[in-house]
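For reference, the chain that follows is the form predicted alone, supplied as structure tokens.
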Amino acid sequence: MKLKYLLPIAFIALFFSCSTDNDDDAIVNETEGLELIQTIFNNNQTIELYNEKGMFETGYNLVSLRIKDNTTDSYIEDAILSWMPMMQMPTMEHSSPKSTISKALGKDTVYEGFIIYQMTNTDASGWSLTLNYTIDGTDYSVTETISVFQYENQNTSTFMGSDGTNYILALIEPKDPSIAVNEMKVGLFKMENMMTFPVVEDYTIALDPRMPGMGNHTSPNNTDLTYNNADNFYYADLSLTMTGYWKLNLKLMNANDDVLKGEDVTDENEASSLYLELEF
């Protein structure tokens, strides 16, 4: 084939190749790695709820949200959102600890926050979620029933301290524990009333991990949980020396070192009354 025929064909091929590459670059899946939990319909909007498992469970739940405008089939990038989880019980109702909702870092259409479900019914029923949001100055609200499943281990503890305050303690990290010194992260909240659960600041939570099935041995190099005012959670070093079931014995102390809940593990006392569980 002559050169005068080959050159146009080469330019056309190059044009379409570049166009395809640019199109691929423009398509960004902002929910990659997340599983859809539920969609909630509210007239002209659809709210999508996501997390890594695609389900709500008791304990700490990091939730991603998107709002789609059903008229334009596009996702809203500048909404203002808040939420209120609510559990309906036979004689009362209450909410749970939760964060504010903000735009997920580095994303245009995804918003993010956490909810800690401190309990659920055996059939996952009992909870509803109200979403309030504002788009272009117009307020919207929708309430939908949700399912919250019981997590297999105790990752949340609800208890009354010796000061008469009800507390909620939730395990956040490690999500994927390993035989190593793991970063442990928990959230500590107090129940101010049925709807309000502020963060408890500047307490200390003593940590003593044990393996009840292995002579109740502990592990070296653990540290107590201390408060980090940068994100309002508590952090510690958690040393796990083998796989299996671990009971994380805890003892909550206020700023004056008064023990509010929990006991030391001794030869006579195999476990603290305040604990969380891990198994891997």
Second form
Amino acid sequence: MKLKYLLPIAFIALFFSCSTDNDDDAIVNETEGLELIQTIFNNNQTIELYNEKGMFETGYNLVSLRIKDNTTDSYIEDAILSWMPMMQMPTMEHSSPKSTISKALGKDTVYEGFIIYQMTNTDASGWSLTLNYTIDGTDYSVTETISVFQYENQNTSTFMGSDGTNYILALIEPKDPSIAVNEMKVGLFKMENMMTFPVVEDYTIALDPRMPGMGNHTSPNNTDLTYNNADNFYYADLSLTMTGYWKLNLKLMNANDDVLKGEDVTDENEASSLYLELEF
Amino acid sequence: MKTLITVILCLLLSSLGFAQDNNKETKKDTTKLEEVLVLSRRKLSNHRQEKTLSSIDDYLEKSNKVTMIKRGNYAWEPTINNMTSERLVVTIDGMQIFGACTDKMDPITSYVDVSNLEKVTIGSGQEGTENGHSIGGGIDLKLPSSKFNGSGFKSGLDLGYETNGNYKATGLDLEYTGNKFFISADGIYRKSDNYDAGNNEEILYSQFEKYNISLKTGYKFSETQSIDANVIYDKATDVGYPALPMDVSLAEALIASLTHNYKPEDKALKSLETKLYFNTITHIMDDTKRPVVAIRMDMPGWSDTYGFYSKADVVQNKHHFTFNFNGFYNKSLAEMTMFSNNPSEPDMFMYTWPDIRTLYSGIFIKDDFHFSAHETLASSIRLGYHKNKIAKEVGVQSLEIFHDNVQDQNNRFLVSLSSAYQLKKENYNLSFGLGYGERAPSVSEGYGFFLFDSFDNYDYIGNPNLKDEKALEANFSFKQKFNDFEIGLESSYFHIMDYIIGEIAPDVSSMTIGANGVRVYTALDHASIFNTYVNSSYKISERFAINGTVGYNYGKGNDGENLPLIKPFSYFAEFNYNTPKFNAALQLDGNGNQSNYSSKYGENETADYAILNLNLGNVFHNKLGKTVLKYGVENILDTKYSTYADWNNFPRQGRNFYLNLSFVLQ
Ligand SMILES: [Cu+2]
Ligand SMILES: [Cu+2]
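Requested next: the structure of the form predicted together with the partner chain (the form predicted alone having been shown above).
What follows is the whole complex; the chain from before opens it.
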């Protein structure tokens, strides 16, 4: 009598425990929420590039990468990677600010890093990406043309400061702004030469968000962008009182408070020459 | 303050204590009683008004304690004791209803019409708290009570025309009353073009159009019990607001209720009335008629309220108790979309009222203790639980731009107390009272986001951390009759603590293009408001009478600054001639110079004025019923003027000839 009931229960339990195991394997979709940008083939390996939108755009791009071993059809978990984006201009070529590549937090097969494309051609052409990686002591390298599309707003700015240095400034946060006090995050890099773009430390960037479409009003309780040496980015509080188009007027100052770029917004001066744009 | 509360409580308790006292000698006089309970209770018999088709607004304006703030020719905002909507409780037959406009373009009184109502009850200060908590007082617009007197069919038609503004009004009402069943329907339609101020100056955007229909039906299923249902639908379109930068393309209300009445005979419980109700308001502002605006915008707002009340009248010995247990749930949402002048930029959007839910429930107890033939002690208490919730997360976040600590919920416990002594002799009336009341901030005061006030030209930001506003009140009235001459004085004083008002937030730039800046709601430590009126009348002969009123008002904050919208010295005089079939009245209405204006809140000095009106009326009786003709001239001298209560001092109507014709068939 009892066995009659126990057996099915035991079977069901067994079935579910098995199936959960299977699920665990299937759920290991480490690229969930990401869109494939491009796949690069390099003999025995396939390199997949992902980000949230599935395309490179000018400005800050957080990129996820995976390397697949084509013979075993499995993803490499212990590669060492580096990269070099390169833009070919009519008279010269240059790279862009970028991070190193490291294993994404909590993931086995996904590597992560960022690239800031400071410009592009109108047809998205001009850029190539070189990937260097080491698997089990063997070095590989591959270069592939990539498409970088123009982002609709100015989310990055390249300019020469009054100290004669070229800087690149890129907006990272808020990605998803709301009518609130948003955390603003910006990357600031110096163009040492065509290939090297080190982080600029300990400067200050004054922030004055404005709505040019509405009498150029500002918003209260913003703070200036200050350097955070934990992650090498600049942070500020950005108040947005309504949706729409905002011009984030900026003024870059070095550690001695010398103004390197940008002006105050006044009744006579509608905008700073250094600014980023935001729309939501 | 605490001592005062104690005093009031003691008075209240002591009167309750007397309830056991058995003294059957004094006869209760209910009509007298009601008279003293409320400041004024004028029956809305429209045939006794100057115009049969006068609006609620016109009607209220005739009351001594009420002044109407005008932003245009339509939807005036009533004030009592120099206090506006937030400090008043305005109800329709005990039903809570809240406007859906962030700019106060739609006071509750704009959603009903005279045809819907039987009477208006105005309670000054804490005497007006039967339906809710207030500081300044309460206005209850009473719907007609059910009747089952078998009077059969009755119908009426009203026609009105006024020359100034080419104003037309038509009203129709139909009624059938049986012994167990009644049904009545009425409709009213009003339309006005722009009116002219004195000297034929056309006031642009002063037009309006509105209609109102209502349906009421009732069934009496036993000698003691009946039930009735009422629906009012009110729709105004193309309403201009000359004093504001925007107009209204739609103001629409649906007000529905179901009432159960229980009237036992020969019991201490005289009546028990229970109502369930619902109302919904849609308000759409519109700037498309304005040729030049800094930026085009849409500003719709919605307000839905669900509620109930249960009200009992108990008469025991010399006590008359009123109990009212009520509750409501309101949802207020308003938003603003601005269209950038640069077409490539996206629309700009925000919630100006981020979906605020208000839940209230409370109980009101009043005792009228007639402890001697001429004396009454009237005491009341209201206790309530009030809860606000910001339903939209973005509402919390947007307020966090201005305030460090924003909770999505706020609970309050509110108390109102009042006690008044009344003495009534044949030639002599006297009353004095004390009160203490609290109120919660309004939705705009608590949660508004960039609400532009064209009066002081500032954008206002709500403050969810405001304390309850509290008031101590003392009032006094006195009336003496000498043969045909009567003189009276009435006076109220309010000491308001944590008086809610907007304070300039320096360094915050306004959202509205051209505004002076931003004010955030905060509270003055205290403020004082005082008013006094002297009324007199003299009956010269059987047919001739003359009456007059002078008033003085005062309002100051603890910072020494004048409060805004305080009425200057005012006077009114009327000369009457009355026969049963004809009446005539010549009126003089005026204000002194407004010298104690509040420059801090955008007021400037409003000059004194005086206008003359002439009103005439005839009644004709015939076999079918009667015909009432009312006609006259307002502002005979075509004076160009504005009062302190005219938003941005826009001028009022110049000379106006009017004619109202009413047919009553029965
Ligand atoms: Cu704006
Ligand atoms: Cu409005």
